[in-house]
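So this first bit is one chain, no partners, the form predicted alone, shown in structure tokens.
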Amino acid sequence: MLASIVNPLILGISIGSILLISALGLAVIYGAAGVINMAHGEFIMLGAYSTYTLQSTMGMPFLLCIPCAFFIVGIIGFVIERNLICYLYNRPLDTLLATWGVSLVLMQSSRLIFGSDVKYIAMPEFLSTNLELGILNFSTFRLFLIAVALILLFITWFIFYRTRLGIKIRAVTQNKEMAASFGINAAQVYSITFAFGAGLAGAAGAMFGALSIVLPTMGMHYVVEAFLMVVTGGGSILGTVFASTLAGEIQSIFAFIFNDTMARGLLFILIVVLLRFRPQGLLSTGSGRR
């Protein structure tokens, strides 16, 4: 009895786990940038193929791999952001339309470079384990993924509220004009936060390569994902960490009464239905952007 009640909710905070990872980079970029960022996806296939690379070409040690595709992926934003995205901030179309375009060029190279056939991430032996209590039976990569969600989500929450960068991008977050006439630099802001939101992708990509297979079209399956999430929290951090914990929960019994697929659909639903009576999310911020 105990067993059908405590791993259903483990398995929910697991899959919460995974919609969060995915949906955290993309709350950053929003939150603060406001972009709409459609390449989100294959930010985190890079990630993927960046940990493959690396364990391929290195044979660098998978934990190793989670910051080392945060930083490559980080870096790729950087670029992309500095030589496109800056230039079409408060334009809300244009930046879907091109980083839709942008992920159709990341997906289209990646392509061309390691080829349409599946690769493999390989995980150390003690994550590909499982871990029993008693009666309770936990999947350790399951419980590795709980961990680094938790992890990234503390370094974020130190970024936004312990140190000066932080304090920078909620100021432009809430008034640019006003964060200019104090010297801080939006453009700066701006490039450093989408950066660190195509670095979430990236670590996050680092571990659902692992979990599942990497092929170039494997971003489109988490982009959508991820957007909910955002969406339905209202758009700030602490409401994609709602959304995703409650999202998680509510899919693991619904598989548990009926089955996966089921599950997945009714959570859509449910998402749809809210989305329609309670179109700001479940934590609206409450301000508009300046």
Contents of the next structure:
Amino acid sequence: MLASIVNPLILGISIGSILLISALGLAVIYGAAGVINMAHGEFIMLGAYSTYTLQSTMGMPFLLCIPCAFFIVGIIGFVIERNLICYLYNRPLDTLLATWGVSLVLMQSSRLIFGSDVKYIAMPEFLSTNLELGILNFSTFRLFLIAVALILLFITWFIFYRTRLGIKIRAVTQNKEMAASFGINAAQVYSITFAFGAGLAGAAGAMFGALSIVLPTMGMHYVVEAFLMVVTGGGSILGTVFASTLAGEIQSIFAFIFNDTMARGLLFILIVVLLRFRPQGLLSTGSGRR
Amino acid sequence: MRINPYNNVKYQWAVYVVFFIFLACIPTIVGDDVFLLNQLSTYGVYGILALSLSLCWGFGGILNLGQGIAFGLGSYGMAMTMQLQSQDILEDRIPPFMLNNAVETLPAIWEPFWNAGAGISLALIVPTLFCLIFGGLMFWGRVSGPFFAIMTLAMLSAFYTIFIDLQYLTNGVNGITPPMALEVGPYLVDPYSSVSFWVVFVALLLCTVVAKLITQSKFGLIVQAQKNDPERTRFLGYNVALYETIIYAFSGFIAAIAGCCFAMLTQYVSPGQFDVGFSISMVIWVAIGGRASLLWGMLGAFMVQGAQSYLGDQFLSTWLLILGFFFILVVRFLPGGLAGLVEVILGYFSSNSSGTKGSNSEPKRVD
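Based on the form predicted alone presented above, generate the structure block for the form predicted together with the partner chain.
Okay, now the whole complex, with that chain kicking things off.
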């Protein structure tokens, strides 16, 4: 009896950690640069494919693939930002459209390169077991996901609040012109932030590829949910963490009472109603930018 | 200074007349090739969809990535009507796919569709009502711009999952395949005949005329005002949320008409109508054609879909790649789409011919 109550709660944290991993990069890019990045899902997909490629051609161990995926996708993100996004910063709706075009191109290119058949990422053995603690039972990979979510969160926090770069990023976010007049190169800060956000998506892709399957179209599934988390959270990183955990728990509880699809639907209705009354999101001090 | 002929309302109507006269000639040009005619009618449906989106996005400034919702709901309503038309209300009550899913009695939600009139009305009313409620919730909460776009996208994917999940009502992934064409009174609307072409033609014509009249009305002026500066419009005493909701719901209504025509033409609906990719392509048609112009939105749909079917066979694997690149280029360099290009060219020629080369003051946009 106790297990049937506790297990959904733990599953909820696990779902929340997946939501958080997929939304973190998006929150960084949106929060700092104000860019609605529709290609985020495809960055996740690229992360999964780069992990697959590194693993199948060079036999790189999975744990090492995660940082590699981070850097590969980060570089791709940097190139895209330098060549396209940086011209569109004052046109938010157009960035949305342009990144959508980017997502189409990335999806189709990876379909041409890797084919549209399903690819799998091999996990190390210690991650594919089940852990039993008395009445509780959960897979180690899900625990690993929670740990990775915390690590990525810590890295993000550290960069934003404990480095010079973080100070620059926060300065540009608060007031671009003022920051620029203090000698901060705003364009460069935006590029680095975008690359960092893309890299986070790449690391997420390495995880999700191992969690389920690798497909050229896998990104679409994550991007919508990730966006909902960022919007619900109010655009900040802390808000996204809060929203992801809450949404994971709610979804898990609904899924326990009804079924999985119903749970998603109900959660979504809940978010729509919430936005009616708190359009600035769960955690937001000001009126926000919308 | 002469005004750019692109913005002359009389010229605009003249172009629309020419456009529709050309469309009306299509059955004569095509002749007996009913399959080609059916395909061209489907393009007409895409034209209606593009029209609905350019009204909502280009004219009202509300980017709607979930236009597939109204379209899909409309097409499902129509398909349910057609399905029940092929069955008997007394003896053969339950569609075959439901029997396969072990459904004993017809679900209550299907009951109104026995009557074709009621069914088609529902197919139009339900999506409109949905847009009113969803749009109302969002716009009164002052969710707008990119956030509204994301919410519509999320809504769309929610519909996609739900329609797959409700297997016993919608036949899941397989969709509904009505065995017979639509009957309106004593007439049969055969999808492979010129009759269905004219149905789509009239629908497109009516939608275009009404949409064009809206853009030129006082209501349209306020909608445009809220697009350009919602805050200022609010201070002038207009209820911006109301105008946004109405234009969004009306655009949904037009999309529902397109959905009905689509189900009638193809005799097939599936969750594919709620596919995110399909709603993306609608946005691409309108963006490439020119979001600010109703006519160019439609032309964009014809061009992209036409190119997809005729070039698609040769460049099947690279088509999406080409389309994606083209879309990026349009967004980056040509935000007005091809319509914007035409506007610039016409403006250049008209200023040349009247000898006012020096004046570079841009005429205000009417359309």
